[in-house]
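Encoded as structure tokens, the following chain is the form predicted on its own, with no partner shown.
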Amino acid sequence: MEKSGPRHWALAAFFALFVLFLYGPTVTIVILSFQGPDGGLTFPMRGFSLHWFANLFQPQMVGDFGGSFERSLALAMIVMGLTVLISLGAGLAFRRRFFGATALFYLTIAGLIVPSILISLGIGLMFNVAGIPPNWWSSALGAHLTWTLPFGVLIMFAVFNRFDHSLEEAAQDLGASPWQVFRHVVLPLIAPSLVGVALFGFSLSYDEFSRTIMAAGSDNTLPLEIFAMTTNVTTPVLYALGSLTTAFSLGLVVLVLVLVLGMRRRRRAAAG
């Protein structure tokens, strides 16, 4: 075996520091939600308690806990369910050549490209000019998914790319329908797949800050609603909320990543 030397043990403290630098500020915040009825926002911790996480779900002074949840859960969902549907029809679709494929595929693509506050700006812009007021439901809507679509899009061409296309045509040739086709071969195939971009359809929703600030209209979102709180909320009740929504993202990605492998345990049985 090697030894480790002089660069090996370098290499090591910088992805050390890496991940210090990663994931320091989330520890920080929440060791710091569990602060005593006394804590503020700063170390040393006074007390330990679950004082602000009861204080979250009272009535408070400043900020909208609950409706901003709401707000993101709602819009997350829609955007999530619009990500897949749309995702998959782009799949399906540019599986085959057509007129203005290309141009179709970059303008998709522009999304990630263009400053985020920008989209936000100009779909903000673009509603009040039409006289039609923003909102979350609306024009948040399309800039979340000007976001989320070009992610999606890639992960199924992706997927289509790989897919052997051998299975397909044994079925048609056993006397399959398209539709037979595409629900009993193509689907259950992709469907992991499926599961990924709707993963990062909600995620990128739940989570958007920049795309929602000049888009969302009066109703805050959860992001625009901690970024409104960090003025005025002068204790740990924000941090608590900090430690629940990242618990919440944790426990989807865990239960997505539980599903996708039930996925893959019933398909290798199946085929066993």
Contents of the next structure:
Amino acid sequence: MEKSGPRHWALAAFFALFVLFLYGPTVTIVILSFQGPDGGLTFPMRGFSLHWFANLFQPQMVGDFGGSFERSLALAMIVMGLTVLISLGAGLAFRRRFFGATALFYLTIAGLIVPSILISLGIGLMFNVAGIPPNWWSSALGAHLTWTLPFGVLIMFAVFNRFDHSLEEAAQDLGASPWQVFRHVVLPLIAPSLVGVALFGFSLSYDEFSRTIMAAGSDNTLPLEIFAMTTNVTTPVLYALGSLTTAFSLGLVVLVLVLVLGMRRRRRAAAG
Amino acid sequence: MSTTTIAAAPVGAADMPGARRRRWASALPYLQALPLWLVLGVFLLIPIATIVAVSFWDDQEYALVPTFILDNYRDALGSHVTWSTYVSTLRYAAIVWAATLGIGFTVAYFLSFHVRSTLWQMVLFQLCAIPFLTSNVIRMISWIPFLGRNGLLNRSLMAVGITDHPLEFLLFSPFAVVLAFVHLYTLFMVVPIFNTMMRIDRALVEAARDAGAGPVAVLRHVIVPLSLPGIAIGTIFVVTLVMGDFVTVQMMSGGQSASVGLMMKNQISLLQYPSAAAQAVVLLITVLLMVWAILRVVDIRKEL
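Given the form predicted on its own, state the structure of the form predicted in complex with the partner chain.
All chains and molecules follow, beginning with the one already shown.
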């Protein structure tokens, strides 16, 4: 809107600094994870090697990196699937009026606002009182869903608020059954958003820490394992692990962006 | 509305009697919302109810004893430690709120009013939002090379000659805690404020400018008032996240600073569940009161 004056450039510089602030530290630990075998947690670099990455995959590595990664991956997949299905169902439900809709909406928002430590403690206590041992696939799964579902539901809200009803009505007028309208009109239109919900479900679960801490039971998830490492590991192996798991998360984001852009392009090609 | 249109669809409905179809259509939203009810009921409502119940229980030799005592609340509210911890947590919340609001508003303002191409707007916005999908713990660890005793910041300060010995207060200090909070949570301000700003009718800005308002006046009298709902949503996020935090304070202060969450976590690791539960109830009430106060000031319903 504004022509490029000094104010514009000052704001642009501020934005650039903000991006540097966001990404700078991560870039630093990626660089430092390539430290030579004698290197420490801070600069200078003492050589350049893959030593710490190799160290990560040695069996005597501190902690249980492999096992916790597998658990986090499996948990994130389950959370992703459930978040997509449940958010989609709720998103469709909220398009109509139904008894209890407002209460359900506030409960969903409460999942975001109630401090994580309460969710963690509450679920831990509930399992304790019920005499059921907590586990990553039960208590931690529930804890993660209280965090991913509000995001999923809010995304579906935004999607259906902008949704063009005339498309559905046109399909109905042409004789499509409700299921056909959903399958052939609604679903293709909201598919990119569902992919977004899936990304949120997966990533938020994969990186979740504070809701998991008292709900994971005896087997750690990856973030819990990394947190435990911070207190007893003083070598760049910590950075190597951090770099790998961040690369994994970012790779996923890029994959999803490519997927969504591809879907849009295909739809545009089909329309044109 | 769509209920009637579905029921009125003439073709393809032939095999289902109208009444049955209508009943099915009116039951559908309940079935679609049921899984969300179940998950939030079991993993949000019941756990909080459990916390409230346990906060009145007793514990003897690490076992929970169901009863009804007020000792846990008396201990929690009567303790000087609780009050000073609340003061320190509220101070963190206030500082972090001010910093994230200042940075978040400026970034959102730049993105929505100074970036002209929609494509670039989206690319730069994603750039701000992507770190949300990476690990908080790792983002905190990544400050060590900067703030450590031999970290980059100390080296540069010494190289420039501002100081001749490494500054100890950088890592494991309240400063590091605030820095990490701002680093982690500014995007919770950027996203809602950006969303609100994108919906501001650009004609209003033009009109204000035509009426002779300078850039500052436009900002103060048009953009800030219209961005308030986004600011309120961002504020709710940041304040509740900081109020309930334990991991950032523990990691970045090296155990030298206190927060309500950390106090609770310590009680939990000592298996003092009823005390922790009473603290949890006090924290929940505090946070809900803060949210209520924010909603009293700003109406966010238009945003939903």
